[in-house]
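A lone chain, given as structure tokens: the form predicted on its own.
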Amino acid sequence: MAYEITLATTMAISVLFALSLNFISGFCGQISLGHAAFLGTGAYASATLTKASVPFLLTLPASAVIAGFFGFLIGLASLRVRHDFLAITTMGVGFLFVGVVRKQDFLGGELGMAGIPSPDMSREMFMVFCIFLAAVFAVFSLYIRRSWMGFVFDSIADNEDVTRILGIDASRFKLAAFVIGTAGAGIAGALYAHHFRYIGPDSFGFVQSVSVLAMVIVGGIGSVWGVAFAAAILSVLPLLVQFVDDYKLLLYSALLFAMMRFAPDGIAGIVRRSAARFRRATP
């Protein structure tokens, strides 16, 4: 029983932080390949906190609040760069993300952090609360992609130069996503921290990032039950099959490129494709 609810825990945990980085990139566009730092913040945020004798439940807000607030400024920092830029830029602040904390001797250094203190609740507890966290953010997503700020990240990812001639302030709402997302990766790094109650800088360097970004492109981007679908699955493989595990990276770059290839929509696409060949072809 202690092993599924560790599975279970763990893709809860990976569905809320396909999620956030779902918000930035399928949402509005904004192709980021360093999101794992946001993750390791909130993560490294929370480990310190409860280290310091501050309650969990209220670090998971803190956590939220400075991964937000470093989202805010790599967003700020990214807004005259797109594209094929803005991949290279994030990439650079998961690097550099990875080369701080290595120095940081007060946050483990290269060691990491042990110990980090369990939750204040029992294994069962924290799997439901992990749980309740993905569904909150998933109901607050599809609120957000039905609601006219959705119509706004729709436009702003399909032609932003259009949207700025309709006088939408398109830098505020790219601002906005990279906060809610990076907030959101925040909330599931502290998550992680206590789930593992490990953490290190290989936790949240580029592999991660790339793993994350896999279940995003294979659920659907943009799609929030085919994101949430592809990260529930893809996060526990490794743990099922250690072939998949030691063959990570490899097994994820190969995903994107097939998706890309031949399945561009992802999983969300092909299910709708599905269902409108089966509406027509029932009489």
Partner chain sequence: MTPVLQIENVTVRFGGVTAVHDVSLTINVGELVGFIGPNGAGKTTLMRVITGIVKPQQGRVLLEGRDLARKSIDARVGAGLALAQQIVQPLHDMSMLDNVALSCGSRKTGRVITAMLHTNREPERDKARGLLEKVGLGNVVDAMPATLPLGYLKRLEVARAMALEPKLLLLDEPLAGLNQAEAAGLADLILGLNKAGQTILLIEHNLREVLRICPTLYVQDNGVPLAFGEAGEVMKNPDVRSAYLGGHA
Second form
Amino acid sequence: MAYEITLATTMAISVLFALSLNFISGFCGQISLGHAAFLGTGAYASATLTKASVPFLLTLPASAVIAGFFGFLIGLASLRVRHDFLAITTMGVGFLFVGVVRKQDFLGGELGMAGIPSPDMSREMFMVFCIFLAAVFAVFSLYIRRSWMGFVFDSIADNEDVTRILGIDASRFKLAAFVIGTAGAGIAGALYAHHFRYIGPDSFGFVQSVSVLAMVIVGGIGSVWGVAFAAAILSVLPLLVQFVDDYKLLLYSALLFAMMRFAPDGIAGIVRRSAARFRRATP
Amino acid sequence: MLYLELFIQGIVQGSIYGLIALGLTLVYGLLRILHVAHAALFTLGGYIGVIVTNFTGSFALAMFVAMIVVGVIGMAVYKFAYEPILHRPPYIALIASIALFIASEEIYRIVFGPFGLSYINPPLQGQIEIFSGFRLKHGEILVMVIAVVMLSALAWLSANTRTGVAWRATVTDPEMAAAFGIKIQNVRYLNFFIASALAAVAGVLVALLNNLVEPTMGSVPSYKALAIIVLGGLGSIRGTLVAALALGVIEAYGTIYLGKILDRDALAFAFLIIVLMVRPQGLLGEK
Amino acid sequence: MTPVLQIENVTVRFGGVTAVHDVSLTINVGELVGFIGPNGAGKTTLMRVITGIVKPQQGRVLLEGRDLARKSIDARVGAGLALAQQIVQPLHDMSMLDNVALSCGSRKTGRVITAMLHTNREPERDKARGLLEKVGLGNVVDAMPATLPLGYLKRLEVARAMALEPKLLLLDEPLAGLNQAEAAGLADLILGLNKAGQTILLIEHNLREVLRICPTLYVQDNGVPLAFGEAGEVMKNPDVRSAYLGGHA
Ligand SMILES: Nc1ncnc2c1ncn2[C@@H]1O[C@H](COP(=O)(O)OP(=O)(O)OP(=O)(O)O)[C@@H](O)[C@H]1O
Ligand SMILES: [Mg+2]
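Structure of the form predicted in complex with its partner chain (previous: the form predicted on its own):
Now the full complex is given, and it begins with the chain already shown.
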């Protein structure tokens, strides 16, 4: 049972993390290749605080605020550069994060932080809590899609220049997307730190940033259900196929490549297309 | 003298970056794809270089074989990986490329083993004293010479041959080029061949300098080369070379003077972010 | 006569090309000004200077007496400009209706928080439906823009601009791509809007319709202002005649 609880907790944290990126890349169309840095920011912030005996629950809003603040700064960068330039800039931010953390003794440097206190709740309770937070973010995402904010995001993802010509201050909306998305990642990071109770610079590197973007794209960029589903599956897939341990990463990357090559609109796209075919077949 | 030493080390490193990043720029200029998997071809070049040298004893032959084989594989990558998804949003190709890169690294690990290969008799290990107390390996000199020769040859060819002119026309305006009867498809193949062959050369040279080629050899260059081409203004050959050399030199100094707060690989990105915030179009890019 | 728009000594150069050369122009409340000139005369460029897409090397633009220089594109639109572009740019991932509805929602999209707190799109969709009907697109409200021909997308541009209820409506060749009946219909609509009080600057190559509806003309050639004034007078101007007959068009 303990194993299943660990799996479910891992899944929930990944879902929250992937949905937070979906907010930025899926809703608002700003591709980020450095999202793991915000997971890391939240994780390090929260771990540092609980190690200084701050209650775990209080560290959640703190992690959100700190990650959201850095997200705001990256959002400012997104006002200067676009598209490919933005993807590379965010990638750079990811490398910069790891590079800086490695050299900070108070964050454990290369070795990372071990012995992070457990959250003040049972493992079952923690699992439920993680699932709850992921669900809250999913519902919030679904709401935003329907709101006028979601309407504007659609427009920005589609064509930012036109959005401005329609009199909408696209910059503010992009900043909002970055702040909300990175704050969500910060909370996921706090959960992550207290789930694994060890964090190191390599937990938040480029591979993690790519993995989470892969979750979003495999799920179907912008689709809340698709992304949540893909994140849940992909986060535990490596654990489930451990018998092919040596080929794990190969399998994973081959899958990702195949997905991009043959079904780039992701699981959500496949479902949508099959549903349409089904409807046509049964008039 | 430390200044000068660091500077020359930086130029050597920058030449390697240049060889790798140039291929990336060529691909970006033509297809607007951020070809991360380029670095997988770089690593492959290193493997072929070491293996052929060890078998035949000829380093020159190894270099030649690496260029041809990797060049052809590069064309295959275009044909089977990129061509079918060119009409998709650019991030699709980017993710596909990253996936291809990770998969390649895994294949190298599984095929060649995780610990890497070395030259049995490493060639070009002799040293020359440049000035008192400062020596350069023959290999390091070769790096600079090859970089200069290759890149000048490329510049000359693109300016003075029919193929070069066709290539430049295609980069500037594909539709116009097609209207003038240029076979865009051939230009793309050629482009991938040259880009990949350059990466192979860089791979062979890095394997020589380190006397080691390992599966993950491409990881750092791959992302750094992206930073370089962005710094260079995406698609600008001159900009890419300037950025590559600048980064090599900045890293050489930075590791000494900033090593306490930033590691070497993060330096490139700090530089990248600062430049982009001041000049969103890159160092030499045009608005 | 109160001026809505004042353009003062605007010059724009692209590399070696001077697209707009020292242009000054005033448009007063309630006017409908036709802006004509051969291809490459710098009409679109001047339009883009007004909306802030292009920054002029010299000169300034005032809207209701206030200098727009430091305002972003969206702020200018907020201040009362609206542009229907020559090169159509529909939002491809939403229906024709939503393209216009988004434009109708400026009260809800003005602030991020307001946008976040509102979900109801129906009032804007109703208004959008009305606008689409006015421009003759009542039968394609639910279509996706990619499936429609250019003439439809041109009118979508106009509907989106009208939705902003601007103080000055800028139209860049709205009639191009429309057949004669459609063009006459849209020209009538433009005239009607103007009769109802809307101030309009209309770039158009379709001289027949321009001469039919615009009381005032402004002519530019190679970036240089040629004539401004009552339409009949302007068309008699020898410079204008040679620009058109002897020139490129
Ligand atoms: N972004 C740009 N960069 C460089 N040159 C430009 C740019 N935009 C316009 N030009 C040049 O400026 C000149 C004026 O162009 P503009 O589009 O304003 O003309 P126009 O009067 O709108 O023509 P048309 O009737 O064909 O729409 C042309 O020579 C054009 O090539
Ligand atoms: Mg024009």
